[in-house]
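Below you'll find only one chain, the form predicted alone, shown as structure tokens.
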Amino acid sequence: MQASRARLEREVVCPFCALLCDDLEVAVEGERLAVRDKGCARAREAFARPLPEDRRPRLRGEPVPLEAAAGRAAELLGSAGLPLFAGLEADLAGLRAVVALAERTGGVVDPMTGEGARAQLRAVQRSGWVAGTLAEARNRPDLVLLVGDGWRAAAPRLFERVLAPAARLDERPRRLLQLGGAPPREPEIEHLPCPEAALAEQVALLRALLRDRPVAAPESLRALADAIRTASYRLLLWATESLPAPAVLVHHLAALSRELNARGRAVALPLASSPGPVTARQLLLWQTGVPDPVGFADGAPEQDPVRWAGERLSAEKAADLLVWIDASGFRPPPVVSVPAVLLIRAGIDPPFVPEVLIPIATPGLDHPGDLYRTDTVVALRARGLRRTALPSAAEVLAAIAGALPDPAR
């Protein structure tokens, strides 16, 4: 039997962080994928992860046909009082199917990405900030302030692609500073030590210094304030999911972005670590008019970060069914004491045996899919690279919807 020959795919979109780098070169040989150029360590591992031999759905750990798994999931949804649809790591088509199913079953849609995302949403709703894009961040600022070091884990190629690209539209020298976190390994980034617990206080002090308030502050912070004053185009950048005391810190960062625009230009760019929740929020905004978390229990979509918070619903057992969607293998589902339906990337072992487990295809690897970048202004088409028999999240959710009793409850 003649072995299949590898082909090289260029300008591949990587779906494994919310930067959605679109310059990868990937070798494809049958079902095997290998990043040959441009990818980070996360991309190389995620593309190369082999597919398991056994890709069958499972009921309580026992293999079954897809029809049986979808039917059991539909039974659970039909009898649930308040199903929780979480994770939300899927492409736009899959997330459309999630929202449609949640609306039909009176469920809750919440990616459950943590308090940082909630704090950012509250800041936007209450006072807003001056938001920037990745293109703007790459080309325009002459001073970049990185708050903490979570940016490295959230977007491994951020330095290469955005902070210090080979070419920029603006030829002015750029100054890169990091407040807090571990010392950067890049010599181009100046490090301002700050304990994690003091980051919010230091940013609050920085705001006071920039408003010429008579406050006691370390010389390093005064020097930072002077640097920000003399810059003409400032970028504030942080990683959403790794902020300490996010409610306070995001409030000050949002206010700082607004205040700096009184003298010169300043933009804020929070980094999400994965594209699924970003895509889900954009979808919810245009379909329902409100962002996550959204509850459909009362018939109409309602956004309430307290009432519909997935973490609280799970802890209090108010949600009696968990439907977890993760087509990319980003996060393990939470261990819950209620029945669970897991739609997860093939080859990922969950931390418990769920009622229903259905391995699904990964957008950008196993099928084409549309995903939003972390700056929310661009959706990229990630093309499929290989042929597998794995169903997409949209296909599985459509099968579950088709097995629901009609009319819906």
Given for the second form:
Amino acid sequence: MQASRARLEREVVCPFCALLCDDLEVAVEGERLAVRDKGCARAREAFARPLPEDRRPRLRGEPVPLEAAAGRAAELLGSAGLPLFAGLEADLAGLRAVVALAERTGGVVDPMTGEGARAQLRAVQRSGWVAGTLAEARNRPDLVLLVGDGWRAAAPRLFERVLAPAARLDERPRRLLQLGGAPPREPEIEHLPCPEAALAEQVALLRALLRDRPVAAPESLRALADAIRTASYRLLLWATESLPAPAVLVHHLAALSRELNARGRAVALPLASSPGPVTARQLLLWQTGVPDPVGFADGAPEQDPVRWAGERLSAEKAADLLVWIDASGFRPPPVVSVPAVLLIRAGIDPPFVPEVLIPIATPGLDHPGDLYRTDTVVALRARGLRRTALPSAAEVLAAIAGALPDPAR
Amino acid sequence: MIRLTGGRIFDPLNGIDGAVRDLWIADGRIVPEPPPGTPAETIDVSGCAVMPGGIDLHSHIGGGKVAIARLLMAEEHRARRESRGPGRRAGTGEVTPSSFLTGYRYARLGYTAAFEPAMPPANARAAHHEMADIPLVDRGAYVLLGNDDFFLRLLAEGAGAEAIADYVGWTLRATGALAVKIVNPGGIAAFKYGQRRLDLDERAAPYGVTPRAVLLALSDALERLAVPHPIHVHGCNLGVPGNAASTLATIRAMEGRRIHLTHLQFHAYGSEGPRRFSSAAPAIAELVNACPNVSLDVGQVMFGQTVTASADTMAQFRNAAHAHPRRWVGMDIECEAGCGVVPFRYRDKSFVNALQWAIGLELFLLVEDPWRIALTTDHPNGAAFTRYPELVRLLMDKDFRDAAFARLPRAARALSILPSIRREYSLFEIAILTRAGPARLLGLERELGHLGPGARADVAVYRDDPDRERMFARAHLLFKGGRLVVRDGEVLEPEPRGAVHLVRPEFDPAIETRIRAFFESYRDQRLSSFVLGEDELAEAGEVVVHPCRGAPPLPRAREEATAP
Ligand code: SF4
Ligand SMILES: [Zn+2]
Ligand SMILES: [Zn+2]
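Go ahead and give the structure of the form predicted in complex with the partner chain, now that the form predicted alone is out.
In what comes next, the whole complex appears, and the chain from above leads the way.
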């Protein structure tokens, strides 16, 4: 093998969480990638994962050419009663192909990111909220309330980029408070201890205090309510997928984000863990008019968080085929007893031997791809750093669509 | 080659008013009549009106706020679901239809272009993604400026007209936009600091600039850049009783500069009468008639359930109290803009809503020059665009209009002069309001909005019908780029993707150094990931770059129009 010289790529977009940092410096040497500057630990690990020698698709563990794997996947899709398209860790092009395929095969589209994401959607759909984007969250607030400590895992560089940035447009001093979770290591963050099981109740109580309801509340919570009341621009921030009792919590947090605007300003910023499901939700909203989970069982899209919940469909085997897409390699597919077609980042071993396994490329590393940030407003194009022979999710799904028995457009 | 024969042609940009002529189409364009004997497929359209494809110059069809609107309108997306058909994609929704349905429904009406009027720069990539999935119509977007911290700082520190123009030019290019929209000048930024009202000469937090200064600075910048469409303005105090005073002051503030006032109906309210809410349409129309530098679209209200989606957080925060159903979303966006989404039901039994309806129609009928007024409902804010046929009938048919007026509450009727207005729009004038006028106002007339040789063959054919609502509800035939895509209101060829229209003005790129520093320090984004690449836009189909040669003149309707 010829030794190739490393080249340094600057301003690289990182696809490994929904913050989508775009300032990474990555050394590229052949197929090897190494984050040299700016990336968090998660990014360093994810960029550096080596690609395996053997990148061939597999049928029940046996290597086959891509056409054979796509053909078998098409066969399975053609005969499935209710295929479930899940995971959805892909770029916009891949996700467009997913929605088209689900529509054509009468399937269900659900990222399966859990109850938190669904609860949040429900709260917004029922009564709305006031939200903000990352740059607003970075610049405006003079008070930030972090609910739980899930933010750290969901968005590793949140502290540096949003909570305590080097520069802000608004120079009013800022208070950072974290309710519950493990004590933060940053001295700038004041910790208000609260057991996880009591978090929902405390937030409900806090809201009651802020609405001047006569409730019995501990002094610490009253002090928090006072701080929130007197601040001018409050940011409520949480990590959607790791909230305990998300239905109650998100209901109250969304309501707080509205009510606090009666005096002064307040915005909410929930953090999704990964950009694929954020991108998928936006895409579904424009292409189908409804957010996930979406079922096409009768041909027309339908949102139903109970009926089309991927967890339930796979547990009850109501879905008879799982198509799992994960181009970034962070979420293992659920172990199911129905046939599965896995499109996952090359080099990741699935937890079971599926009917069809197709290793795919990662957007931003192996090819350009569009991804949406956690605030849903900003989409970035991750540009791709190296050449591999790996197909993208979009390419594989196009091959599958092309092999479907009914060649309808 | 296709020959459309026997139809009455309504082509205002070429001065043709209902003359029976043949129309020739080849290679996607209108062509001159070929030499005799040239083989052509002849389509007989006798008894039909033939017009350029419709152009909607203000319709919220792409971007984050539409997504939020759909979220809040879950009921209608459950109630109206459409399956895929031959080559047709599925979708849902009534007033916020999903993207594929949006394209099919526009096509059904004989429309072939629609423009998203409020794209925050930060949301540009997303808006273009979404609009690329609207089939059958050409598209484009107006980028939102005037509430972004970078611009407000330039203005506050007196950076000068040149720097501001460079920044505006840079933004137009970076976001693939056709024009610049301003919403509540300075007011969205001020709302972020708790300010709840802002009039033309009040100071806006946090920089202390006035809406007047913001407006003039952006208007001058566009003139310097010679962008065809002048500043597209959603002014101060949207929806507030008595806001006509701000609107009149805004027109005067322009001192002859070109301005497009959008959804003017929402800005034409007086504060007279027993309920301190009245029509100021006559006063506004009078000033508009006297000011040839002013163009407008109406933003007509039609009764029924809809959802209002606007960048104007200040106004939408006020409107949230009237949400129906009771839910609303507000958003502060990326040191640039905001958005507020409030579902709303316009009721014909409501005094206020009835008067809003009448005010819109008064504007339509009192503004004399059809070249300066475009037909819109500010989709979906006043109503969905699918209500256009009914609106056209209201403009063309006085009896129909009077009957509708008679159903309004007495208190509203007492405050409107609508029944005294005899005007009925002609087909020629409707063709101006919905095609030729918007094409000229946007600077697209080289390509769109007419049927002369060289134009894109976007051609709508309607069966003549004295019931104008029925006539315009379903195009008999629609050609998109020379391909027959609709027959009798049914979409035949759902695939073709329209082009995206934009401008790429010249500016001094030195401004980028300052923009970069701002983005990196405050927005924590690199320009390399922000700027929409030319190749990115091209991936989604044809890109039509319109030359920047200044705003086209606005002639009154041509006298030389040929009689039928
Ligand atoms: S915080 Fe997220 S986007 Fe930023 S470098 Fe880490 S994983 Fe990548
Ligand atoms: Zn507006
Ligand atoms: Zn509008």
